[in-house]
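We begin with a single chain expressed as C-alpha cells, specifically the form predicted on its own.
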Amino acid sequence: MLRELKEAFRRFHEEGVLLPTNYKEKRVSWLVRLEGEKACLEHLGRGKGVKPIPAPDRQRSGKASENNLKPYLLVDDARYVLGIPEKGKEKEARLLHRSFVGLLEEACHETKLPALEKVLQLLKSLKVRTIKRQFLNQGGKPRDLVAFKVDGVLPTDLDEVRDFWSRFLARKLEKEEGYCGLCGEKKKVVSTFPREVVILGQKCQMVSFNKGAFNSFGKKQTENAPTCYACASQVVDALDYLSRSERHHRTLYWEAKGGLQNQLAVFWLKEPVTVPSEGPAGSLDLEAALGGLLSEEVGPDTPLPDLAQLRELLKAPWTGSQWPTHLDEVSFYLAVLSANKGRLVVREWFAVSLGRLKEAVARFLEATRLVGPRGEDPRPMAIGALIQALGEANPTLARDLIRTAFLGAAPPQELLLALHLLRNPKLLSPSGPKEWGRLHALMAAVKLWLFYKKEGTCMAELDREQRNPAYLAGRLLAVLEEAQKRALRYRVKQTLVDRFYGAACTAPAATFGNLLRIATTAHLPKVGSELRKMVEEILAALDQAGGFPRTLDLTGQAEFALGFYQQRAELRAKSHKESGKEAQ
C-alpha cells in the first residue's frame, strides 16, 4: 500500500492538487497583521466557518517538556505563538513560546527573509504585549490558532519558507543510514513519519513502533521498516490528500461514538480515465463513477452518482477507436481505514486491474438493481446505502461487500439481516422519504444475496414467469393486502401484512389458509375483477409448483420477500397512475 501511495503522489503532484510537502490545511482563528511599522490583531472566527489555509505540520504528541518540544513554523496555537498559558500552566506556556521563537530564529538565519525578520522582531519587542492584551480582551483562548500576515502576504506561502520547513523536518527525523523499503536507495532513514493523517476526525500515525517489544536488532520505531524522508513525506501527503478529497474518499460507517467501528474508504486509479458514454456529458469519469459505488446516502430523492450510467457502460464491450487502448493496464486501488487511538487501522486493501474490475462491478450493479418501492424505475444500490440500511456496524460487512463489488467475491451472509428487519411493520410501511429509501436498500440487499446464490436469475422488476413457490406466496400476500385496502377504501390502520407477514414468510401453508378465507369472504367480493383474477392466476401457478411450502428456509424467505416487494411495487405504481388519471 505504501508503494502504491508513493506512485499516487507522482500523479497528484503532476495534477497540482497536493499541498506543499508536510503542510496541512488549518483553520486559523487569529491573524496578526504587520503593515509597515504597525501591528494589529484580527479575529477570523472559529470552526468550520473559517476558510482553512495551508500551514506547516509535523507529528506532535505527548506532554510538552524540554525533550519534547515540537512547534509549528509561523502558525501555531496561542500558547506557542504568544505564550498565552492555560490555567495553572504558566511555566509550560513560557517553554512552548521559547521553542516557537527558537524555530523562527533558525528559519530567519537560514532563509534571510525580511518577512520572517519582521515577525521575529515583533515577538521580541514590547509590541507583543499589546497583541496579547487585545487577544485576551477579545476572548482568545490558549488553543486558538494564530498566524501572521506581513505586508499582505502569508509567510507560509513563500517558497523559501516551504523549502526550509522540509529541510528542517528532514534534519530532525533522519537517523541511521539504510536501504529505503520504498525507493530501494541507500539513504538516511527516518525515526518516525513526518506527520499524522486525519481519519474521520482522529489524527493517526501511518507507521507506529512505539513499544519496546517492537525493537529488533537494536533498531527502534520506524527504523524497523526503513523509509527515507522523501518517501515517507510523499506517502503521508498522498494519503492526506485522498482522505480530504471528496473525489477520492467515502465514509462507509460513522457514529459520533463509533470509535474503531467508523470506517473510511479511500480509492484512486493509477491514472484518470475518461470513457465515451451516451449520457448528456458524452463521456464518463470512470474514477468518480466507481466512487459512487461507495456512497452512503439512502434517501430516494438523493441524486445518486452515475451508477445507472456506469452499469450501461460496463455492459458494453470496451472496444472501438474512441476507447483508451490500455484500460487493462490501469489499476484501481482501494483501502478501508479506521482510526484507533492515534494509530491507522487498514481493514482492507487491494489493487485490481480495470479488466477484472469491469466484470465484478457489472455483476454487482445488476445484482442490486431493483424497482423502487412505489414502482420507480429500477436502479442499482451503492455499498454505503446497503450498510446504512442494515444499521450494522460490523466492520467485516463493509469489507465483504467491497470484495463482492470490486473483486467478484460471494456476498456476505450478514445481508440476510434484512429479512429479520423486514418483519418490522414500520419498515414495510414507510412514512417518509428516508424510510422509503431504507426499504429499497434492504430489499436490494436481499436481492444481492439471492442473485449470487441463484446464478443471476433474480429480476429487477416483477417476474410473472417465476414459478418458485416462495416467490408466488410473497406475491399472493401483496395482492391480498391490496384487496383488503380497496375493500376498506384505504381506511385501515393495520393491514394483514402488519399482522401476518412474519408467519406467512416462514410457514406459508399454515398461514395462507386463514388469509384466503378472510379475503374470499370479506375483501375480494368488494373489489373489481382485476385482483380476483390475479389471485386465481397465482393460486394456479402455486398448484403447478406443488402448493404452499410447509416452511421456508432463509433462501425461501428471501424469495418470498422479493416476490412480495415487487408485486407490491407494481400495485402501488398502477394505483398511483390511476389516481393521476382521475385527477386529470
Given for the second form:
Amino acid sequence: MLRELKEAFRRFHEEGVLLPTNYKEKRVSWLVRLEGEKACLEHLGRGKGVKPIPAPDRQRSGKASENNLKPYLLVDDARYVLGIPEKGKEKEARLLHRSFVGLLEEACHETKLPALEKVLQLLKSLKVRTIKRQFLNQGGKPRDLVAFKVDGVLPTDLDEVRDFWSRFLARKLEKEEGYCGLCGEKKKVVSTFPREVVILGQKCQMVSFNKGAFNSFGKKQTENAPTCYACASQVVDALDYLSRSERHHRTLYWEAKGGLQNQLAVFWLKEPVTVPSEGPAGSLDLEAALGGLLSEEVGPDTPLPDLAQLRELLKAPWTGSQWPTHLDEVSFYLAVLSANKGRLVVREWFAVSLGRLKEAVARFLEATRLVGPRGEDPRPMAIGALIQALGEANPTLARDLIRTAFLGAAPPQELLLALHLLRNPKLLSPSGPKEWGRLHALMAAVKLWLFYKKEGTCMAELDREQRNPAYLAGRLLAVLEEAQKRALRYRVKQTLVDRFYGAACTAPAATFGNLLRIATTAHLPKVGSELRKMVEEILAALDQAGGFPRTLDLTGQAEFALGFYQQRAELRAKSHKESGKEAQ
Amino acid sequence: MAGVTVKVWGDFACFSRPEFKVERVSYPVPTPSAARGILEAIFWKPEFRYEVRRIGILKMGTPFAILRNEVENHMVQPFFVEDKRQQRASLVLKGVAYLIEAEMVLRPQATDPIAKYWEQFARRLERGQYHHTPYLGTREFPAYFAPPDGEEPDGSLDLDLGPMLFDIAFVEDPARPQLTFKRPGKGEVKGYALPLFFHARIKGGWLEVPKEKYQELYRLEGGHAPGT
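Okay, that is the form predicted on its own; can I get the form predicted in complex with the partner chain now?
Next comes the full complex, this chain leading.
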C-alpha cells in the first residue's frame, strides 16, 4: 500500500492539492499580529468555526521532558508559544517555551528571514508580557493554538520556512543507514515517521512499533521497517490528503467510543479519469462515481455521485475518440483503515484494474437495482445504504460488500439478515421517507444475494412471467392485502400482512388456505374485478408451478419477499396514478 | 550446487510486510526468506545454505482479515497475560499453494559433497519428515509439503509487486552493536541486521528471485559466504 501511496503523492503533487511537506491543517484560536513595531493579539474563535490554516506538524507523543521536546515551528499551543502554564505545571511550560524559542532561533539562523527575526525579537522582548496578559484576560487557555502574522503574511506560508521545516525534521529523524523498503536505495532511514495521520478522529502512526513485542533484531520503532525520510514524508502526506478529502474517503463504520470497530475507506485512481457521459455535464468523473458506490452521502462541496449514470457508463463499450486510451489498465486502489492505540491498521487493501473492476461493479449495480417501494423508477443502491438499512454492527460486512462490489466476490451471507428484519410489521409498512428508504435498501440487499451470480436475470421490477412458486406466493400476499384494504376503505389498523407475513413466507401452504378463505368471502366480493383477476392469474400460475410450497428455505423466503415487495410497489404506483387522475 | 523443488500449501499464510508487521499485512506471495524458512524446517545443516531461485504461484489465496488477542511484550517472568493484552489485526491470505525452487550451496566450512545433503533432503521430502513444522510466514499457519506433482502455475499471471523483502543480512560491525550472533570459527560477534529488498515481479505465474542479491548478501556477511 505504501508504494501505491508514494505514486499517489506524485499525482496529488502535480494536481497541487497537497499541503507542504509535513504540514497539517490546524485551527488556530489566537493570532499575534506584528505590524511595524506594533504587536497585538487577535482572538479568532475556537473549534470548527475557525478556518484551518496549513501549519508545520510532526510526531509528538508522551510526557514532555528534557529528552522529549518536540515544538512545532511558529504555530503551537500557548504553553509552547507564550509559556502559559497549565495548573501546577509552570516548570513544564518554561521548558516547552524554551524549546519553541530554540527552534525559532535555529530557523532564523538558517533562513535569515526578517519575519522570523521579528517574531523572535518579540518573544525575547518585554512586549511578550503584554501579549500574555491580553491572552489571559481574554480567556485564553494553555492548549489554545497561537500563530503569528508578520506585516500581513503568515511566515509559515513562506517557501524558505517550509524548506527549513523539511530539512529540520530530516535531520532529527534520520539515524542509521539502510536500504529503504520503498525506493530500494541505500540511504539514512528514519527512526520514526515524521508525523501522524488522523483516522476517524484518532491520531495514529502509519508505521509504528510502539511495544516491546513488535521489535526485532535489537531495533526500535521504524528502524524495523527501514524507510527513508523522503518516502516516509510522501506516504504520510498522501494518506493525510486522502483521509481529509471528501472525494477520496468514506466512513464505513463509526462508533463514538472509537477503537478498532471504526473503519474508513480511502480510494483513488492511479490517474484522474473523466469519461464522456450522457448526463447534463457531458462527462463523468469516474473516481467520484466509484466513490458513490461506497456511499452516496458526501460533503456539501462535492457533487452528488449518480449511480444510475455510472451503471449506464459501465454498460457502454469504452471506445471512441472521446474516451481515454488504455482506460482498462488504469488501477483503482482501495484501503479500509482503522486506528488501534496509536497504530494504523489496514483492514482491507486491493489494487484492481478498471477493466476488471468494470465487470464487477456493473454486476453489483444491476443486482442492487430495484424499483422503489412506491413504484418509483428502479435505481441501484450504494454499499453504505445497504449497511445502514441492515443496522448490523458488524464491520466485516462492509468489507465483504466492498469485495463483492469491486472484485466480484460472492455476496456475504449476512445480507439475509434483511429477511429476518422484514418480518417486523413496522418495517414492512413504513411511515416516513427514511423508513421508505430503509425498506428499499433491505430489499436491494435481498435481491443482491439472490441475483448477484445469476446470468441474465435482473428483476428490477415486477416480473409477471416469473413462475417461481415462492415469488408467486409473495405476490399473492400483496394482492390479498390490497383487497383487504380496499374492502375496508383503507380504514384498517392491522392488515393481514402485519399478522401473517412471517407465517406466509415460511410455510405458505399452511397459511394461504385460511387467507384465501377470508379474502374470497369478506374482501374480494367488495372490490373491483381487477384484484379478483389478479388473484385468479396468480393462483393459476401457482397451480402450474406445483401449488403452494409447504415450507420455504432462505432462498425461497428471499424470493417470496421480492415477489411481495414488487407486487406491492406496483399496486401502490397504480393507486398513486389513479388518485392523481381523480385529483385532476 | 543441487536444485530442489517443493510444493507447499496451506489454509492460511501471512508473509508480513516490514512496514506492517505489527498490525500485520501480508505480501501477496512468499518472500524468498519465507521460502527459505520452509526449506530449512524440512532439512538444514550449517554446512550449506538454500538460495531460492523462483517461487511458482499455484494458488494466490484471497486476503482475509482477522483480529486476535496478543501480548505487548516478550516473555519475562513473572508474566500476567491479562496485563499485556493487545488486540491486533492481521490481513492474511486464505488458501494458498506454491512451488519453491531453490539450490543448495555449500558453505566454506563444509567438507562433504553437496550430493550428500541433497539426497538427505530428497529422502525427507519424500517421507514428509521435518525438523520443525514448516510454516507459511508465521508459525500459527502450518504448511503442508510434498514433492511436485506436475501442477504448474497459471502462465497468464503477471504482476508487478514492487519492493519486497529479500532476506536479512547479519552484518558484523562492533561500531553498531544492535545484536549478538554467531559466526563459524569466530563464536559470538556483535553487529546489526540489515534488511535487503528487491523489486518483485511475477511473470507467467513465477516470482523470479535475482541471483545477484545472494552475492550482495554474502558480501555483507563477509566470511560467511558459500565456498564457491
